[in-house]
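The chain below stands alone, shown as structure tokens; this is the form predicted on its own.
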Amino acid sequence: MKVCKFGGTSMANAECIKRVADIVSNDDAVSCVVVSAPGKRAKNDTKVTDLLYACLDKVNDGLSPEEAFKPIEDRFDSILKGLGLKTDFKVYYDEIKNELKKGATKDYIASRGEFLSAIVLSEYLNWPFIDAKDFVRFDDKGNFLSEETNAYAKAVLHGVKKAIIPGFYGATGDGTIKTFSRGGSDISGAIVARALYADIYENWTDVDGFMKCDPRIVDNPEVMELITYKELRELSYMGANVLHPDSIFPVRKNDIPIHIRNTFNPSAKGTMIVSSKKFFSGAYERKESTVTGIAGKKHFISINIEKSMMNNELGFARKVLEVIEKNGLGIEHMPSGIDTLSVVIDGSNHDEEALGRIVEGIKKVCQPDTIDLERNLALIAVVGHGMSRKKGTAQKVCNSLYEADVNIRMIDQGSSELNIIIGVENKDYEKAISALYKEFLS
């Protein structure tokens, strides 16, 4: 039995939705289908979710809900027309506009794209619609309640043979709509797969699978046919964004594999994502490879601290981390030496004032000899289970970057030997990615 999730590009217009309908109608194993809001129809188009955010902003700026909601209404009307559906969506449109008049929350408005998208596919396939708010649970602070959700999902979905479910959102105990972060429909699909003990969770998108490297940097990189949950987490966290990184948690509890597939090229093998336990047991075969994939991101900042006899000062690192925590920033990596400690933070959305407070706070509580900020740092993850069984991987990383005339600013290997993190200057990021891909994956 399968649970399928279709992303925004798969639901972008009537022709795309017809493809989705063909895929699920011709596969008897498909049970529940989770859908995203319609995405972009072309490069310069706007996703429905972004139209909804803009709608709320316009209403807050004084535009009438009728005028502000018109672009969304037009978009769905064109889909209905293209599918030949005579369903009157006025009741749904009016409900949303009434909520706008009453001061709708951002989460509620953002969720309506998935809600309407699921209603469309439900009507077109004549499959039952089940609202995600009936089983996906958040607490009052917006934190996802995993086990409570699973219990509700099992009850709501018990005995269900076919159903269409909107992704991306759920509700608190009092019915207030809450959403996941962007891309959260992937999590919704995984929740449904776990509750139904699905044999497989198919995640349909607009690419043939996980690429071994960013195709914007390396031309036509190979597709990974098989990776583990752990490898996925590492690559997703560092920017490989085919799948929401949190979507593995529900399915991992029941060892349900995820299969990434292309709605627009269903004959492609795609990428199978499996548990490390099953991978190492030999349940799945993969061509031996030291490195599975390479991913990275730019714009990190390293806070470099030096103090003589640091290693003898009990609680030094804890004091540094407490200062950073009090200023609302998280850390990415923390390489250290005997008298040195570096803390790497994401600089893409940093608060410059908070950064200044952190520096002053560390000076006050730690009294370092020196402290400085290193900006414009890019981090690259070289990921693969094979690294733990192969000598010389770090040497090859360093040699390939040396040959490419890239200076390594930082190198850090995880205790699991699943990844090697390299820090380079932003300007060398693309060159470094290309060199590493050529060394390990081409």
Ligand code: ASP
Second form
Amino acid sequence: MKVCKFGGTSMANAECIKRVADIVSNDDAVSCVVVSAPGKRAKNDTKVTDLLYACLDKVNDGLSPEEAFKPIEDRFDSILKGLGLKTDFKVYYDEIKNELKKGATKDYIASRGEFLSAIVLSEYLNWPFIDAKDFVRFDDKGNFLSEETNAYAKAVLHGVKKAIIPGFYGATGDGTIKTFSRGGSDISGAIVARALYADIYENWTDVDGFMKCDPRIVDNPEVMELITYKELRELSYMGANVLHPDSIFPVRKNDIPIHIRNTFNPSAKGTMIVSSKKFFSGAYERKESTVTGIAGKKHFISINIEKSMMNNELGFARKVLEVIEKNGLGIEHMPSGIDTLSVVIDGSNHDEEALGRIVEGIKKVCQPDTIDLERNLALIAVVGHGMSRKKGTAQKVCNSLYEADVNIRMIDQGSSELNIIIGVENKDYEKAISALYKEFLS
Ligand code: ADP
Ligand code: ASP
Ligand code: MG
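Here we have the form predicted on its own; I need the corresponding form predicted in complex with aspartic acid (ASP).
Shown next: the complete complex, the earlier chain at its head.
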């Protein structure tokens, strides 16, 4: 039995939705189907989720809910027309506009894309609609409650043969709508797969599978046929955003493989993502290679701290981390040397004032010899289980980047033996990815 999730591009317009309907209705093994809000129909188009965020901003700037919500109504009306559905969506539109008048939250508004998208598919297929707010649970701060969710999901989905369920959102105990972070419908699909003990979680998107490298940087990278949950998490967290990095957690509980498939090319093999247990049991075959994939992201900031004899000073790292924690910033990596410690934070969405307070705070409590900020740092992850069994991977990384004339600003292997993280300047990012791809994967 399968649980399927269809992403935004698969739900983008009536033609795409007809494909989705074909796929699920021609496969008896398909049980519940989780859907995203309609995504981009073309490169410069806007996803419905982004239209909804913009709609709320406009209402907050004084535009009437009627006018602000119009672009979303138009998107869904054209889908209904294309599918020949006569369902009256006015009741739903009115309810949303009413909530906008009463001061709707950002999460509630964002969730309506998935809600309406699921109603559309449920009407078109004539399958029942089950609302995610009835089983996906969050606390008041918006933290996902995994075990509570699983208990509710099992109860709500018990005995359900077929259903359409909206992704991306759930609710607190009092019914207040909360969403996951962007791309979160992948997590919703995994929650449903876990609750139903599905044999497989099919995640349908717009590419042939998880590629060894970002297809926007390297032309036609090969698709990985098989990777482990751990490899996937390293790669997706580092920017290969085909699948949300947190979507492995629910399925991992019941050892359910995830199969990435292409809605627009269903005959492609796709990518299987399995537990390490399954992977190393020999049940699946993979051509042995040192590196499985490469991914990366730009715009990190490294806080570089230097102090002689730092390693003799008990609690030095703790004091640094405490200052950062108090100022509300998360950390990504922490490479260190004998007299140096660097803390890397995500600079794409950071609070500049908090960063200033952190520098001052570290100066005060740690009295470093020097402290400086290194901006414009890009991080690249070279990932693969094969690395632990093979000597010289780090050396190859360094050589290939040297030959490509890229200066390495940071290197961090951590303890996972599954990845090496390399920091380069933003401007060298694409060049570095291409060089590493050539070295390990082409
Ligand atoms: P969906 O709307 O189906 O959830 P997403 O846009 O979230 O799809 O994810 C699919 C996209 O991820 C692809 O269209 C591709 O541009 C991008 N992508 C980034 N890195 C990779 C990679 N390593 N392999 C495949 N796709 C990737
Ligand atoms: N629609 C949401 C987003 O655009 C969730 C998703 O697509 O998974 O992020
Ligand atoms: Mg996605």
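We call the rigid core the largest set of C-alpha positions that still match within 1.5 Å between the two forms. Residue numbers count along the first chain shown, from 1. This is a predicted model, so every value here is computed, not measured.
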### Query
Cα of Val59 displaced 2 Å or more between these two forms, core superposed?
yes
